[in-house]
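Only one chain is given next, in structure tokens, and it is the form predicted alone.
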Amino acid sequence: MMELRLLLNDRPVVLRAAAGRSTLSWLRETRELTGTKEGCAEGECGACAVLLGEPTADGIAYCAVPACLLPLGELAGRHLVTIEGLNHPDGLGPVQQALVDQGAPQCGFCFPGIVVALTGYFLTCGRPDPVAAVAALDGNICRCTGYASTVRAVENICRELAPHLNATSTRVADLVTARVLPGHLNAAPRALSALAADAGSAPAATLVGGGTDLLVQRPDELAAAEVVFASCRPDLRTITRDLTDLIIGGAVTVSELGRHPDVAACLPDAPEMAARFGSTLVRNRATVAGNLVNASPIADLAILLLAHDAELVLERDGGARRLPLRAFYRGYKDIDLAPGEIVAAVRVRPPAAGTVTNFEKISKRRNLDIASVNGAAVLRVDNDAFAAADLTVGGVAPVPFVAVKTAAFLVGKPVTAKTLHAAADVLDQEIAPIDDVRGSARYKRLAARRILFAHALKTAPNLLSVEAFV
């Protein structure tokens, strides 16, 4: 048990609860606040959607989350805004009234959480985007409609806030004047500071990330747990660069990883990666350690890493060592970490001048899903020949697989489609899939052997036809 100082909506709360505990089974059973409502309690649907604010130097950062993957000791120091505190006390905001007259909502058990995620979106976009804003809905499902009357409903609102917002706006205080938050958000860093929050580690403690799958596998485990939060050590949410390398925290969050610009010059392929990888409410809490950590087969960012051969920074009892993620998978779920041993961050060195990566993702949807194989690439070309070449391939082995044999076949031959054609036959060699819910093996050496393909028509489009592949 430990004690929480929170800003729930507009009042303060001090609690004694287990940390572990999902925030989503606490707002409806203790705090009897059930517009945040009960879906699929694993992080899928958007009904449980809620807003996470954080303090800042400027104030309050918030972002929208799932209530079901969020544990309770997150909230410490923290200010939870349910769709209970989006409420107005003379009728209406601008986005319920929007939803309201195109007649998107029906039942209404999922439309608290549109609301939310799209409040969330508000709070963080620059200039409103109807596209964007659509997007920020990937992760929220409404069982009764079509969503066409969603998107009108969205594209109104976009319009009507247009003019009010910008990218160097005063966000909340803005969104108070539209009407989109109520007043009581402009006091909440004043109410907030006033807590005197307390982080309430245990010396014993288990660190925990995004918890994104643990709450969904183990839930009682972890309400019964001792556990400390990864987003409370500020040197773990960092992205930086030294002299060679971009180093990325251990508990930065998918979503920070996804638009930070220095991810994007140093791995071009991280964007697209961040974009398939579930829905918005998850990449706002699911974190990159987390993810490598887990160790799965179809782990994106471990597959995208390892083909720009990462090297993880390991700390324990104030020590650090270096590891290549290379080394860290020995087996099925089995990782080179010792017992209170964290991955504190990610080393990364941009890949050399003229060298192209790609990010692949095979999935039964291209949006919210596990890829049934993935893979990612770094290729150089030079005089038409592959120069250097390093592969990594998901969901045909037991651990994220780098496909070595193929990636040193591949240099030093001409960039044609004979070669990708005998470099697909090591390849499929060299990989071992079965068949699983996922898809059979066959399948998935199929879908490798795609992925090679793709991977080489984006890496040398002037010397490659897509017919040769088809």
Given for the second form:
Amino acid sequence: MMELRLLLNDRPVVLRAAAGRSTLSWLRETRELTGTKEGCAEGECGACAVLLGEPTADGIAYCAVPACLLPLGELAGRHLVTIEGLNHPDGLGPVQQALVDQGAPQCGFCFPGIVVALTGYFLTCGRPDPVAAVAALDGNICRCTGYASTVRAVENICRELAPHLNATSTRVADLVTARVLPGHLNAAPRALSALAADAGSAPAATLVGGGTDLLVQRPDELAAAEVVFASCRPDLRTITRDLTDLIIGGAVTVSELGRHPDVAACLPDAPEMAARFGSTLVRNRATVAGNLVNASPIADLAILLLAHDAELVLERDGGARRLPLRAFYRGYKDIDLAPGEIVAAVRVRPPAAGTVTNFEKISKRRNLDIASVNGAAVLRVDNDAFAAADLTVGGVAPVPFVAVKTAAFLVGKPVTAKTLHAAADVLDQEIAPIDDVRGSARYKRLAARRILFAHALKTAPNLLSVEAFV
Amino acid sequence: MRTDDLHLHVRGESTYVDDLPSPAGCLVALPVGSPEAHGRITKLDVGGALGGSEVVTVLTAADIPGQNQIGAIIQDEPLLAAEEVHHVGQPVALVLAESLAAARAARKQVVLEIDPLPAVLDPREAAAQGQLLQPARTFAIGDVDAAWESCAVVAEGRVETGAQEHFYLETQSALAVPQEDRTLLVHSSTQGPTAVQKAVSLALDVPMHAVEVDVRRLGGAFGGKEDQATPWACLAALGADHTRRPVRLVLDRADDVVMTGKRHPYSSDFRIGLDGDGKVLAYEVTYYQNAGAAADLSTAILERSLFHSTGSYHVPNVKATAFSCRTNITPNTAFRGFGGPQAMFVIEAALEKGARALGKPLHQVQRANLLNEGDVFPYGMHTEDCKAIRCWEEADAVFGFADLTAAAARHNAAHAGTKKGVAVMPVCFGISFTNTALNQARALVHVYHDGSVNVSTGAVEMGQGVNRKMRSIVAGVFGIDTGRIRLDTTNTGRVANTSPTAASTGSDLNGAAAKLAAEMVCARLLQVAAKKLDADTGELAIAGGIVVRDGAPTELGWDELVQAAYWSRTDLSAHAHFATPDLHFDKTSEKGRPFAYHVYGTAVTEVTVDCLRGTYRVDAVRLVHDLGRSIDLATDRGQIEGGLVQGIGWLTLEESDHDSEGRLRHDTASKYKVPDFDSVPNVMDVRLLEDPNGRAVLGSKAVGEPPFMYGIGAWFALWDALRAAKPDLNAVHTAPLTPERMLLLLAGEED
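Switching conditions: you have the form predicted alone, so give me the form predicted together with the partner chain.
And the full complex, kicking off with our chain again.
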């Protein structure tokens, strides 16, 4: 149990609770704030979306997250805004009104989450853009409407709000003026800074990233454990560059990773990976270290970073060691991480000039789905031959898989369809997918081949033609 | 207008069962499900679960005071399994605890040992073993056997369609609150309040008047809460009756997905014969319905498959046979379309194969066989005011089927990596409960003496907008603003003997009853007005909240009129009953007039397949839908778009099946994928054919289910694209056509 202080909508709250308990159950059962709905309790529907605000130098930075994947411990010193906290005492804000004007809600159960997620978009966007606003709803499932009415409403809201939104630094005030937010949001920075500091957490506590998988897989254990969250370590939340490497802090969220200009500059395939990772809501919670330590054989980020031969910075008791990510995964969910050791950062060397990088993910549903097979490639072609190759494939082995033999086979070979078909045969020998709910082994083998072809087509479009591969 | 649900929805202020504040002393109930698909219970020891201080009790079948039986049509489903289990997730015990955490911990301590018996999962295997819920039923017209030889081509095939999880966002929930004298108030997320009331009364051995069921709204249902809300309400009621404390039972998503039934998978065989012009002369089809471990609504669903065996087409010689097969999976249940979509998919598959055998484009063959005015269905009913051809022609005129097909062909000639496909899908769907007796409804209208109006009907609001339609209908009768009207909860104490809100009939039946009730009160009010204005009632009406005389406003407003009526001791309440006229069906001859009318429409779907990855997009669905006169346009449009997307989901992404042990493979929200914002068609162009319908309230037409079947077009458009890539591919009419199946087919690795 820990004691923590937070701002809940317009009220300061002192709370004693298990740090690992989900915010959703606390809101509904203890606070009786039932506008936040439980649709799945595993981050798959968005009905429980809330805004989490973190104090910054010039105010509070908000993002929309699923309350079911938000451990209470993350609320310390933060501003939690539920749908109730977005309501005006009377009448509707423009986001709500636009949805009503289109007759968008049917059963209504998912709409509090949609209103919150849209508000989260307007809090963080540049110029409102209907396509991006709809993309920000990639974590919100509605079973009634077919979404068309909501899309029409979003188009209208974006048009209506565009003239009123200036720089993101004045965004809260602008949105209050536009009545998207109620007035108490303007007072939140002061109210938040007036909260007394929390007592420090237990020294033996386990450091947890976003907890997005733990809260789904092991909720009872997490609630019972002494945990502390990586977000309270500012030193783990930075993205920096030194002379050689891009250095990504372990507590950086996938959202932060996906929009950081240095990341896009160094790892051109990272934004595509981030866009396909979970949903906006989940990406706002999921961390780099969490995705790597979770050791899923299909982890999107691990697959990307392995292709780039990233290196981990592991810390314990003030000491640190470096370990190639490729040495980190020893077997199914078996990683080279000592008790008490944390993934403090990932170091990645930007690929050499002339190198092409590509991330592919084949999943049943394009968004908010776990891949059947994913893959990343770092390829360089010189004189119509493969000069360098790094390949990874997810979902085909007990660990996120580095296709060393396939990559080695490619190097030095001419870029031809014949080479790639032969390489695909090598890959087929290298991997060992199993039948599971993400697909049959046969399908995964086929998908892995096709992903290899897709990498090559992107790398050398002038040398290859898709006809040879379909 | 704060009484509108939409305002509450976007503010998060709409109340669903789990949002009701817990009454003092409320317990949490958690069902214990069978881990085995079939077996004998050799040990059920709840002792270990009772250890925790927060655990109140664990109930088993022996604790049920009344019948341990919830089967509505066939009495074959226990509330709690006593001796045998017949599917994974079948409830065998009920944990009652002070908190959810305690209940979850206690559930793990219940010892359940089962001696496994062979599990049958395949409906054809079940049929071969004689595991049928009822003898096979056959609908026949003409003489198929004689017709084959006059056919230019005869094609045969097998069709598989998969299960579909409802994935209503609000899971199954109930809150039972004991009242005095062993009566109960049950809040249930059900489409059938009376079904719950009856089942609770039987389980507790109390009369129905001791059970009050109250339903504010559902967070989605789609048929999944027509029959399958009942066990959870019964279990909550059992717990409340046993402990004399309020009991809340809300399934979490994982339990809901495993413990509740889905759309029935069907395995079907067809044989179709066409003449040289593409006219279908004969169609023979056999359906094997995977009913699951208990009847639930399966036999009624099977019947609707038979009614829709010929889809939107006229076929002179038909023989359709249907088996409802008992297997060891969770009993399957109602889902939007109720057996219709499965049968329509088969006739479309048959036409596809027949057209190919004949070497004609599919849409030409479809068009050649569309229902015309006066055509007879295999069940003996003739079309009336048939709009099949009109919808098709309008859609063709507006969207240009030939142009769309030509554009796809041009794309396909120029691109190896992607292929486009186009398919036209006509829909004809019969409206009425096929069980004729259910086509009745009642409404209770109160006008309070301040002029506000309260309406109760048997209809349950589940997002389909029935309450908006009721308000509109009653406001229309009274000539007042909809803001003066509030829809009360659906409550068995106010409106009795309700039919479930299902079969798309909710607003037809209940709207007609509400209209009658409002008209009764209105007639009395006009008598008061006539007296006050010294006029004849025939000259008077109410419009815009004012009494008008021969069309001209008088000085008598609604509020004043209501006051006057009250003070002159006028009854301001009315209860009315409506039964759909002219319905009959004879199950011996399988002939009759089971439907009040049919709804028609035509959709054209365009898709693009990524031939390298096997992934795809639905580019556009454009459709003309026969709506009658709309009572609420936004609501109807939402039903059409929502139904369409659900239908596309059924045939593309939504995969739900079992492993060889009968365990659901897609058993969580992270494994079962419903359409999201990104996966819906880029373009949904909905055009309405608005033509008043003489057979429903205010000229409207039911809209809930028919649009679902436009989604079938997505499968055939994907198939069209696939065949552009693989022209020699033989038909494999298996749904859903997931990206996995698509890639395997593209690669020639699946046949």
